Amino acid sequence: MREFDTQTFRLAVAQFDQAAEAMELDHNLRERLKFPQRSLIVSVPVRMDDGRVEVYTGYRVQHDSSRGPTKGGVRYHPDVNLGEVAALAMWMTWKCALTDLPYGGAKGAVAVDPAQLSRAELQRLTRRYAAEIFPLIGPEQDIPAPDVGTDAQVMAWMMDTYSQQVGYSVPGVVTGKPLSIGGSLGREEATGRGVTYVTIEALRHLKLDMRDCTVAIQGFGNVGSHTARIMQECGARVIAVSDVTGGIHNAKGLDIPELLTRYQTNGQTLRETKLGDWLSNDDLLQLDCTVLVPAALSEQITERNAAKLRCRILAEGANGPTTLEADRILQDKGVFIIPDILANSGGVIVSYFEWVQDVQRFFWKATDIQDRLQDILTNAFHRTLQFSLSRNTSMRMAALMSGIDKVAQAHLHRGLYP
């Protein structure tokens, strides 16, 4: 379908095709699972503070609902498009299946730069977007969550807009909300904590000690910042972090608590913190380190730079950060890859916990959430590792094949309607 034809969507489909071929997936199912079950494109008119009206384009894509309601974040980014949203929804389907969550994958987005909006404009945009996608969402249908450019406040506005439409409070319609309206402890840090948990298991598999581990992290938003903090708390030495402007490097290890204070609380840029030597994002990817965590946007590691990577473990905090060509180069180099649908699944797992708590009206302690998250991710990691070893295939293909198989089994048992 031409409307989905973007580089990110082609990557998602190429990964799927490779896994489907290896597992000899039924051709009828292959065609069905390549494209979303449902896609919605909406106009989002917003009255700006100066009185003029700007019209933005919004999306909500539901890839597959065979195993339960669909689940996925809402992204605010100026360069987002239907193909990218469809790819992210597909990856979310495999991610949920791989970790045994009773969800299918979805994704939403608005093509906008939220940094250019006032708080009032951001609220009006969010509420109008939520109203436009209202027919598709609901706690038993499709549950949005935060993503790039959105946060707990945006989710609160979406939850309130939906609740106003139905006439009563529905906290379970979104996850990643503030605690005061049904959010969950541990949700904000969940993806970064999950990256850390699977990295610990990879280090154990490779017989490496976390206390001797050096870590470089591309991206210092929600995922990257929490990964840095939790990795350091677990004994690793975080030697470099970066954001869209570039990064800082200190071979002796960065002071992450001080960095977070200056960067997040005091609003300094990474360069202004002066806690390390300045370097570019490309330079960061090529640092000599034990663990490299790409936690920014898709397709950062390509055939152009893959051979220059000097990490032992690549833990993919972002979605689709590595192209297929780069995959082959890294495998030949002996890099142990923890694929995105496993490495960054902590966010959707704790989103699932939040949804369960909202539905039950019964909330858990932070330690319960951390323990359950670690249990699910540890089991998923070792299932994937054993599949990889038994089938003599990469961790990425093992993860994809495991997730795809669970979705395929759901379709085969449910049959085709009508």
Ligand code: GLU
The other form holds:
Amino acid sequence: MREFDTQTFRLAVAQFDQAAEAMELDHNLRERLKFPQRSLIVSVPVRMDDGRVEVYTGYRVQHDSSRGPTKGGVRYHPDVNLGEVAALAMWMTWKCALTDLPYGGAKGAVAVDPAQLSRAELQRLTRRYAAEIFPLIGPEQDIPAPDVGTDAQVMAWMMDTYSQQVGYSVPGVVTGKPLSIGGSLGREEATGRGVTYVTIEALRHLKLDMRDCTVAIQGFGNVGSHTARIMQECGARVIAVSDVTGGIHNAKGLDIPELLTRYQTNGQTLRETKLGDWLSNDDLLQLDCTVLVPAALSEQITERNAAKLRCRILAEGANGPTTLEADRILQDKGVFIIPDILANSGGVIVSYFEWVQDVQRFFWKATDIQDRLQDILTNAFHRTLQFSLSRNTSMRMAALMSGIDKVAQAHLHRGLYP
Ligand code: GLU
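Could the form predicted in complex with this ligand be shown next, to go alongside the form predicted on its own?
Below: every chain and molecule of the assembly, starting with the one above.
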């Protein structure tokens, strides 16, 4: 289908094809799972503060609902397109299946730069987008969450808009909400905490100690900043972080609490914090370090720079950060890759906890959330590792194959309608 044909979609399909081939997946299923089940494109007209009406394009793509309601974030980014959203939705399907969450995969997006909007404009955009995708979403149907460019406040507006349409409060329609309306403890930091938990297991497998470990992180949004903080709390030395403007490097280790205060509270740029020497995003990826965490956008590690990476472990906080060609180069170099659908699944796992709490109207303690998250991720890591060792395949293929297999089982049991 030509409408999906973009670089990111091609990457997701190439990964899927490779896994499907290796597991000898049924041909009929292959054709079905390559493309999403449902895709909606909407116009999102927004009255700007100066009275003009600006029309943005929004998307919601549901890749597969055979295992339960579909689940996945909403991204606000100027360059998003249907193919990228479809790729991200497909990755959500494998991610949810890999850790046995009773969900299929989905993703949404609006092609907009949220930094260019006032808070009131952002609220109007969010509410109109939520109203336009209203027929597709719901706690039993499809459950959005934060992603690049969106946060708990955006989720609160989506939850309110949905609730206004049906006439009563429906906290379970979105996850990643503020605590006051049914959010979960530990959700905001969940992806970063999950990246840390699987990294701890990878280090243990490689007989390395977190306290001797250096970490470089590309991206300082939700995933990158919490990963930096929690890795440091666990004893690692975080030597570099970056955002779209570039990064900072300090071989002795960055003072992360101080950095967070200057960056998030005082609004300084990374460079203005003066806590390290300035370096470019490309330089950051090539730093000599134990763990490299790409936590920004997709396709950052390509055949152009993969050979220059000097990390022992690549923990993919972002979705789709590594191209297929780069993957091959890194494997040949012996880099241990914790693939995205495993490494960053902490976010959707705690989203699942949030949804369960909302549906049951019974809320858990922070320690329950952390313990259950660690339990699920540690198990998923070791299952994937065993699979990869026993089948002599990469961690990425092992993760994809076990996720795809669970979806295939669901399809085969349910059969083809009509
Ligand atoms: N946006 C996150 C992801 O890519 C979280 C999705 C969710 O919690 O539903 O996994």
